[in-house]
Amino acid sequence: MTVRVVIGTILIAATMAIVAFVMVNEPARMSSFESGFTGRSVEAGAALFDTNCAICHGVAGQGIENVAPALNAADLFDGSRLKSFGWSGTVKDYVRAAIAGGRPRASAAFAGYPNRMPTWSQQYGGPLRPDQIEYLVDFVMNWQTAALAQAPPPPVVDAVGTDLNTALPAGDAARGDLLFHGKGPGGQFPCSACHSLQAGQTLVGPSLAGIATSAAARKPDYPAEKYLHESVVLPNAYVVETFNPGLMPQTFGAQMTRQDMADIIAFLLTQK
């Protein structure tokens, strides 16, 4: 009997030890199961896409002209299509809604397509089960990484560059105000994150209160406009005392159009 009691106790202890070991490994196991399942869902989605969607959206989701838009395109994932649609949810929700409900009426962006996007979910009268819709969503969302990586930010047409002799058009101070505060139509710059417009308040860079006056005095033969122009496109040409060179981004020249530059200068010149 003693043998039974001893072995039995050892077995119970061993069982508990295994359970404890399993418990400790649960978080890692659960997350690997999760990613594993998403992988399988994408596989199932790929097969469904091939039979149901490829005829309109192309075998690789690249879209077919005048039939259906590309689904592996950056603008779907970077939020611009969502915005034009007035969609407030995530990209995934948008894709799910588009697939499940279809587009019985053409959306503004794709009004020229003669075909309509059919309804797919059984919940709205389509042929596919809700879980199949999920597989398709996972498959479409699986293009995201590649689509976003492929698309570099579009180059700015008519960039102002770093040449101070470039002729600038007439500036619009009101638009410059918006651009400066990151809200401009057709261009936004994070100037106000570093520059306060209140006297004496230093964020990352110096306050620009009164810059219209002080700019004229910075460099002997530079008028205020020219100095401001140089400060933005070549910030290190003149570094304000007590600040370190290189703090202000050096790339605005490539990001701004000549019009943007002129507008910002016009706005800064109002800061007397």
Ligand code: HEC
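Structure of the form predicted on its own, please, following the form predicted together with the named molecule?
Shown below: the chain alone.
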């Protein structure tokens, strides 16, 4: 009897261990399965798109002028296109509805594309099965990440621009320190990636050690503040000897606010 109890206990423990192992690994297994299924669906959708859709929307979904709009585009996936004509559902639902039901008549929202969109789903008299519609939907949605990554950044309110006579507010050196090191909002100005604050250390651009003193001597009649302002928004106006023009981005005037510029200047003026 004792032996049976021991064996039974061992079997129960082993069963529980196996069940626990399966439970722990199930999410990963399901995620892998789902990823593989989506990949096959996208692949099938690519073939359907090439056969049925590319003739109007372009082989890469870039659209064809006066024929059909772009599908591989940020304004589709960020919702701005859908908002323009009052669609309140998800992007995926819109893509599915547009493919399945088509566009039987010209739309004021797409006045530049007068051709009707065919009905593709068998549910509405078209040639494709429901699963084929889903393949096409998955293929189009597969463009989302890349399309959004290529979207132009939203315009900066109160951008400093490139006019050196633009009045700047009082600067905050502590905030400028954060911006310089890429730790400000969005981390979009990582100046420290190219400019060291250590004397004699060159990264990509010149070291800014002692820049509060040297900036005032770089250009005649330019105080340090004006030189630093110009160096950020018009970096090719004066290029430090031994360095080449074009190394520094030319777009900070459109990306920075007047306060950003003032704060970075205030920080650099502490580097004596």
